[in-house]
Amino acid sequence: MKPLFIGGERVTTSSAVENVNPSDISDVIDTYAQAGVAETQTAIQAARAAFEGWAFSTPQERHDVLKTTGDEIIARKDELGTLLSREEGKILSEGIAEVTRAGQIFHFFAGEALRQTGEIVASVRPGIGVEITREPIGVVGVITPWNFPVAIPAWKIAPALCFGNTVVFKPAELVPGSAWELTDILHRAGLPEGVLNLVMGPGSVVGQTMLDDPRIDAITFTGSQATGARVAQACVTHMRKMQLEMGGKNPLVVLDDADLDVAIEAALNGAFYSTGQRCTASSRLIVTQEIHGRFVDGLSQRMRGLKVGHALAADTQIGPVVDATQLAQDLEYIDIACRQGGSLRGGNSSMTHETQGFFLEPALITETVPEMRINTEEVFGPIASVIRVRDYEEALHVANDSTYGLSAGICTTNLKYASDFKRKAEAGMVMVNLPTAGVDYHVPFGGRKASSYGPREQGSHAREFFTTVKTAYTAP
């Protein structure tokens, strides 16, 4: 059994959980160890303890403990994404480069660590002086989901440790292998005693029992809305900083004049690569009418040359999802859209394999409008619709027309288009002739509306979350 890390030490439970591949439900990967409501508060308790420590330990410390975790992470990058792969199902080639991504967050916050900066400015009152400094804003609770189930962690946990906080780090159920390789890392890298604790277990038992305990500050949140909006009223209850990513509805829109291979591989890639697991997934695939059909074909013809299969085969393109719960809903999704008026191609659930696992066949559903669930609520598997529109201010409206605003992207060789989308485009991330799912590690990541709250994740900007401003005067 593996155990949790609370205080520095490592706990057992007389509760565990088996983390089953999906590629192979016959393959289980351990047993992990199962916090309680007493194990989360002792772990609350060791990073309030161990707070002060780290918030005034050097900027040197800091840096070298997060540039030893990402050496060893990208050292130990081909192993760490075959275990990554076993648990989450994407295939080997993503999980060896989310590993990899891993590693470069570490290395980015190692650098800010030494880069933090204040301001000295005049005062408008003779004689005094005023600094402007950033502090850390105390416990955070970083609470992650299971599709990028090492990345996603890194670019939370990396500037929390960077800016002089301390964590208590709640993965998801399903990945808990990839968190606790992780914390193990990063307490021999030389993190002192309660500054990182790791709580695995139910979200109704660990998740609520962190978000009701008045001594975590901060919690930094990614999952699904109606979760978020459980985070949400439960940070305001404590009036707490909170920081939320709750997914997307994102469009690619394709229009008449778009260069049309280089339109079906942004879509391929962003509606189906992870399989589809992503939440800037390309799941509306808006075109304009012109190019529709060829386009439809072309798309329908490179899904049918993915490979479909066990996530560490060679050969294969499109891993398993996730667990048998997706699967269900991913059908679910797709019979209904079916029934109001969808027409399918893919989608096939039932192919043979040499292993019993959670496997799906890409599904594109055409003929859809922008009313239909499977346009409004979001999937999360390999699954994409297809809106017809007449034009281009057409093709804007429907992409706007949704409550969530991640990722948006555009396929067009007119420069006059592109530009007014980028402006227009109600999205915290814009792509021309790109997949809409694939960001940079170094620059700031977040959407709009429904998708995100607070401020904005990786990079620099991520020091506008994990930490607080202090204005100081000083008369002589």
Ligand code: ADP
Second form
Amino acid sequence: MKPLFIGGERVTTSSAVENVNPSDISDVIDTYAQAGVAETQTAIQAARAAFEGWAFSTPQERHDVLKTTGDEIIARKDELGTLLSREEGKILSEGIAEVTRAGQIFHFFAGEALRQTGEIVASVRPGIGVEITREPIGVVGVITPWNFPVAIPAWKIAPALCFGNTVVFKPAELVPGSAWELTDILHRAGLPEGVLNLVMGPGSVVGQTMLDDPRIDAITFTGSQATGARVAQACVTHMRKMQLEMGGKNPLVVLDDADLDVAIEAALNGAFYSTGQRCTASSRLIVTQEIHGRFVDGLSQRMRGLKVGHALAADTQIGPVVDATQLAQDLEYIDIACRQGGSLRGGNSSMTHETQGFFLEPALITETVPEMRINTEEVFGPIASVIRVRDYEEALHVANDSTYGLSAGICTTNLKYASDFKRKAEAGMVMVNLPTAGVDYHVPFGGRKASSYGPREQGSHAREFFTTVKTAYTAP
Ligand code: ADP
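Can I get the form predicted together with the ligand as well, since the one above is the form predicted alone?
Expanding to the full complex; the earlier chain stays at the top.
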């Protein structure tokens, strides 16, 4: 049994859950200890007790822990990438790329630890000095989803530690393996006891205990809108800072003047890679009428060529869906879309390839209109819909006609439309001639409307959430 980490101790529990490979349900990766209310509260207490020491540690000390962590993650990228793909189901090259990304994030924040500055401002009163500095917030609760088992924990935990906060980390139930390895690496990299605590277990118990505990000063969360709303309400009750990332219904606009190959590649990657299980996935393909036929035919042909299978098999391009519940939800959305008038290409599901897993062929649903549920609700699978529009103006309107606003893309060779879209797309991230998914790690990540709440994640903008500002006045 892989234990919890509380106050620097490895803690086993009476119950443990199995981590099952979605590519092969007979493959149990390991069993993992499960925290209850008591363990979670002890972890919060440990983080509280460790806060003062870590908050006043030197930038060099924080740099060294983060740098050593990044080094080990990158050195073990093949092994950790294999574990990630085995527990989550994205293909091995994507698993290794995600692990590499996590290492790079730790390296970025190792540098950031050495770049902490303040401001000296002239007072409006004679003889008085004014300094503006940033300080850690305190104990940060980190609650993460299953679709990026190591990159999302990395981009929350690295800045939290960089700026002197202590952490209670609750990973998603389906992917404890990557979370456990990351925590183990950080401990061996020299993190003092209690600075990072790992509590694996159900959201309704461990997560909820974190939300209800006034000793947690801030919560950074990525997950569903429904859980995000609960997190928000709890944070308001406790007057604590929050940062919420809650998915998207990301549009990819394809205009008549687009380079067809570029558009098909962007749609194929954005909609189906990582089994479509990315909050930045291109789920609404908004296509103008002249290019519509060629685009749909070309994309369908490429889609049919994608090899679905075991995430670790060398020739697989699309791994399984993460579990049975998610597969049932994906199939239900395909069904709803067809019943509401959509026309389906692909989308066959089968539990039996060489192994038993949750396999689903990419699905493209054409002839859809914006009001259909497939175009308004996040699905989170290898499923994209096509909406045919008259011209750029209608495409822009449809793209923005969503409660979400995470990422938005456009494929065009016309500078006027590209510039206009960059300005008017109601999204936190805009992509021109690129998939809506796939971002850099040193620049802000986040969205608008129901997609995100609170300051941006990643890059130097992460400081906004993970620190609080102090203004000090000194009279001579
Ligand atoms: P997903 O659909 O991606 O699983 P969820 O919002 O259900 O999204 O889960 C995201 C994270 O939130 C997971 O770590 C989950 O355990 C956690 N979670 C679920 N319910 C709660 C809750 N009531 N309080 C706090 N965290 C929760």
